[in-house]
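First, one chain by itself: the form predicted on its own, in structure tokens.
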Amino acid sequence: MSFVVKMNGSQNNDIHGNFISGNGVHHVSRWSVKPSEMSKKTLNPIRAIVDGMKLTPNPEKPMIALSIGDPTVFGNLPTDDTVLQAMKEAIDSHKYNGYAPSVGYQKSREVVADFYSCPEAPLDGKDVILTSGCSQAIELAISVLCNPGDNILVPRPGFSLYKTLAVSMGIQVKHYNLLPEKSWEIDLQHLESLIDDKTACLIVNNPSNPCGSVFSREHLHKILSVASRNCIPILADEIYGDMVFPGCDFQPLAPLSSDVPILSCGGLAKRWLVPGWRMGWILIHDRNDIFGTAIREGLVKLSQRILGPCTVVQGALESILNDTPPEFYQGTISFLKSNSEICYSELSTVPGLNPVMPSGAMYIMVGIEMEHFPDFQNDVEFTERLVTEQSVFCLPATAFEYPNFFRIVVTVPEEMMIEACIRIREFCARHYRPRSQDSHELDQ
């Protein structure tokens, strides 16, 4: 239906049916264009929380952002020259300017398979789907395993993208607890209590974002036992695989599995420090043929929606994976461990804070004893005021479904890490309140 706004002057219709007054067109459209239900249900919790925060830095102090999980931000962690050279050669070859198969070039898939294959979990090219970053790998894995109305099991605290993707698809998210007092191991009893006949997938993130934890081989066996008992496939988010500190070993999940089928998601972003290159992959581990051909065909069909990842990076993959020197990886890990130790050492002596020492990845989680900070109601207000007063931005862990913690990214230059810890200490000293004698007596 159309509505006319009557103006002075004569009124006529033009050839398109618009109403024209003497002063021009005054027509309220019959059009009604609405966003899809999927788009309305798509919400990134980090964006929702951060966009709602009042983030006005102290103008007297330069901003230190410890919030962004991008190792390239400060320029202190460049990728290796070998990686750059591989890209240059791929471009100069003029071989990679066209479309590739949506699942990736066969040669590139074989290169990834060879890199990750082991006797306990062999891979060949057909077991690899190349994707536009690890985030698309996760999206394809959830999409192929789940229908609207199903539920998936997701860690808490955990990477917010799992929930963003699942909810947009009409999939229920059930959060299983991680235990900070046990270096963020999974509460296996709680995990198993969540499983029902609509549970389609268990997501295991190891090493962890946001926790920086690395599961032991023994703990991974226990996780697999839960999945095996309940016949639940696993999506293993292993984007931080091998980014673990000396004295700790990363154990991929698939080689430990005797029967549980696993879709392992990874990519170049973190270990090779090139998140913007958008190269990820799914490794299909299905030695007992539980997925069969249907899941593989489903992944191929889903990959055809965007026709695959960047072809130039695919062309460089062989050299990136095979020629990057071990010293590059070791240098990155050494830096991250050193920064983590600085951060943990500095903040563990701050009254009211309880950092949990990580074993890998790029993050450290810090608990806040909120009862000692009565100026703030929660971790969001705490981190908001930390920006206002000290120009230090850490992500409140409410963004990871885990209140009263905050996450620090440890990829910043060392001097910036030290300065940030000094400022956090000052901030806490200003706002910390010991519990009164009265409340202490009441507790007794």
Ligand SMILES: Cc1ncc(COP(=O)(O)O)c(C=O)c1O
Given for the second form:
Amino acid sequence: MSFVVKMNGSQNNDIHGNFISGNGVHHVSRWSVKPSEMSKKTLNPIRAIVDGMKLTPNPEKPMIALSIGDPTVFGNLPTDDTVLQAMKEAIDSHKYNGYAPSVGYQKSREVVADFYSCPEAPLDGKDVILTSGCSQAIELAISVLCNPGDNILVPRPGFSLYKTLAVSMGIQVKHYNLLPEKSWEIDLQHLESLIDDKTACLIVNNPSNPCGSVFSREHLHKILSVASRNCIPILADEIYGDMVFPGCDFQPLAPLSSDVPILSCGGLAKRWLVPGWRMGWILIHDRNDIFGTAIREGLVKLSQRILGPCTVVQGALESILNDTPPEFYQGTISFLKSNSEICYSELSTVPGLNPVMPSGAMYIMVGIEMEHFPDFQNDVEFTERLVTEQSVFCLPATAFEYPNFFRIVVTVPEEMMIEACIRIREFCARHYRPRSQDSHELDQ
Ligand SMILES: Cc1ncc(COP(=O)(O)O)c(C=O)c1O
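Pass me the form predicted together with the named molecule as well; I've looked at the form predicted on its own already.
So here's everything in the complex, that chain up top.
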């Protein structure tokens, strides 16, 4: 609605259409352009927390950022040449410059289906929706399963995107606990206690960001039992699938399910180390026809909102998935394992810190015994001062709804990891107060 405001004296409009009176004073605008309710409800907690921190590094020490979940930032983990070659060929073919169907080229969907198909959970092209990164896969999966007013169950600690997306859509988020003392297994009793008649979806993230944990087959069976008993479909975020350390086994959820329908979300970002290429997918596992055609059609309709992911990457998918040599994957994993071990063994001897050794993915969570660090109120202050004094930046786990921990990304070059651990040790030694001494001082 616009109003004409009559004013005395000479009048002009500025470039925005606002009236400016002779003395240059702005008056009531005819315009009313406001951010939507949805945009106002879209909050990324990591940004909210990090932007609120005073991150001024110590000028005498070069900054080491252990906070960014992007394995490409330091250049020490390049993708494989096969992957690059596939992309170059896709461009040179001139075949991938147009629009593809919104769910992806049929051929590219088939390639993904073949890559992940197994006898217990067979897939074909129609079971795959290609998306712009795993993020969009998660967005489509939540959107197709949930209405405003419904709720979803998400892990705590957990990847913050689930909440960001759900809250912006008017979907309530209920957090179920992961147990650090049980290698971050789900507290199944707690999980089940949260379910009500508005629960539309259970999100399971395995291997986990931020924990680096990998669930055993037995544990996955127990999760499926809870979902089956309560008839709750599962969104399995398996973007770190197969990124597990030797001796540990990644078990995708779908082959273990006898009845629970599963939307498994994945992509190229982590395993192939090309997050910027924005290629993801949803694998629809519905052997008992519970999703039926309705959910599939819903996903197709939702995919039409942005007409699918980049076609050049779709053109390269066949070669990326089929020709990348096993040594590439093994090389990444042994690097991640070795860096995790360095970090774990260094920090587990630091008084006041309790790292939890990961089994996969790219992260390690470190518990802070806050009662021994009276200089700081919480993990946010702890990590803020770690930047000020030691120029080391770790993400406070409050960003994952899990205070008193911080998360370290283990993709950084080894020398940086070692240096960072030395600086964290120094920092903790300076601020650590044994509890008995605390109370003794208080008594005096
Ligand atoms: C658990 C988890 N899921 C999904 C994603 C998003 O992946 P993409 O970059 O493919 O959107 C990430 C990225 O960090 C993640 O950690």
